[in-house]
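There is one chain below, alone, in structure tokens, taken in the form predicted on its own.
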Amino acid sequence: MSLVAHSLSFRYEKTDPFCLENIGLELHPGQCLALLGANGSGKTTLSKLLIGILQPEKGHVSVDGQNLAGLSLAGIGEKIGYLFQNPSRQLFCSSAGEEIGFPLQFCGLDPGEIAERTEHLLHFFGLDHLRDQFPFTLSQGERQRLALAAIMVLDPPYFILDEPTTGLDPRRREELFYYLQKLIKNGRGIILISHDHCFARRLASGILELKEGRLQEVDPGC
């Protein structure tokens, strides 16, 4: 079980020189990496092609054994969560339990088991008072945790989250932070990409750097 990237290079046009070579990673269940690197170096670009938006021109990207250019967008929702650096980009529903629930209905669940679903994330996530509120009228860190809620749903192994941390101030980047460790020791594998360098190597247990188009290890002390 785990998600890895198998030699990845990429180039936006072919006459391009490669802006990521030769990339590998592996992330298992319970796991957090944390993925640095300057403004432009790739961060964003490789969380791309890990959850199939770009298709990388050398390697490929495996989830549990499975080779992601064979399964569909819905398949890789299904293993993977992915959260935006703004979390409001994935926000479309009328309220916040609407907003957790909606993939479910694409599911053949029924209502009771959606309502079951629903009910367990917002209180998961601290949300319980706010089921009914209109999702662009809650704060950033409420937002970023009703996202994350939203993609948590379909309870997939994975996540990538871009920059979670981005708008938040001291107390909800704690907040958020408590939610990332449980999700981390409910068994789920975090890729977590951040300029926020303390924060990172505080939830990860390995710290990779993108720099000139490669992936290498660094010291995970703060």
Ligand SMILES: Nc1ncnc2c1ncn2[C@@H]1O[C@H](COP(=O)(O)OP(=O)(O)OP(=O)(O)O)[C@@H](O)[C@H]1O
Given for the second form:
Amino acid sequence: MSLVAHSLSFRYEKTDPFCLENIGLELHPGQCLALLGANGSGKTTLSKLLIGILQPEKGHVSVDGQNLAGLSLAGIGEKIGYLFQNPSRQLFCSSAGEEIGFPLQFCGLDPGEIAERTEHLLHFFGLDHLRDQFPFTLSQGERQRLALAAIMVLDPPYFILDEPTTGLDPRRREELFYYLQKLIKNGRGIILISHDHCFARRLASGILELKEGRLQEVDPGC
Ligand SMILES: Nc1ncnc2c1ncn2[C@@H]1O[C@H](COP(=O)(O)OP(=O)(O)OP(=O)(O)O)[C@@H](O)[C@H]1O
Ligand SMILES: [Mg+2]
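Please supply the coordinates for the form predicted in complex with the ligand, as a counterpart to the form predicted on its own shown previously.
Full assembly next; the chain just shown is listed first.
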């Protein structure tokens, strides 16, 4: 069981040099890997390759032994929860409550259970009072929490979170830290992309850094 990048190389244009070259990584259940790197180093690009939004020119990604290229987007969504760097991109429903409950409608759950799970996450992320609000009227931090709630609701085995602490105040950041720590203890695997190195280093057991298109391991103690 693992999410694996097998020697990925990628460039946006055929005439460009590779922006990511020969990238290999392996994420296991119960593990958190932090992915660090300067602005423009390719963190978001790598995350999109890992979730199948972009396709590598060389190499492939597998999740629990299955090649990602052979899975539908819905199939990938059951395995990997993805938080976009800009969470507004993944909000599309007419209310915050619906945004969380929507993915559950495809799982054959009865309306009572959908409502229960939705309420639990609305409450956990401090969004109870906003359940009927249009997502685009929420603040940046509220939208970030809503997008997180909407990917947590399906309880996938792996998560890729691109800058999950953006827009969160220190209290919310700390709550998220403990929530993610609990997910890891419960066997979920997380790739955490963050400019908040302190947050990332506290949570992750392995630190990876992208530099000049290559991925390297970093000593967690540094
Ligand atoms: N859609 C695109 N088309 C062409 N080039 C792109 C595209 N998206 C990103 N790039 C380029 O690819 C490189 C890597 O960008 P990427 O967004 O993956 O970096 P990042 O590490 O996530 O940066 P940040 O820390 O600012 O989020 C950059 O040079 C960027 O300009
Ligand atoms: Mg990015």
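Because the structure is predicted, anything quoted here is derived from the model rather than measured. Numbering follows the first chain given and starts at 1.
Rigid-part assignment between the two forms: residue 178 and residue 108 are grouped in different parts by superposition fit.
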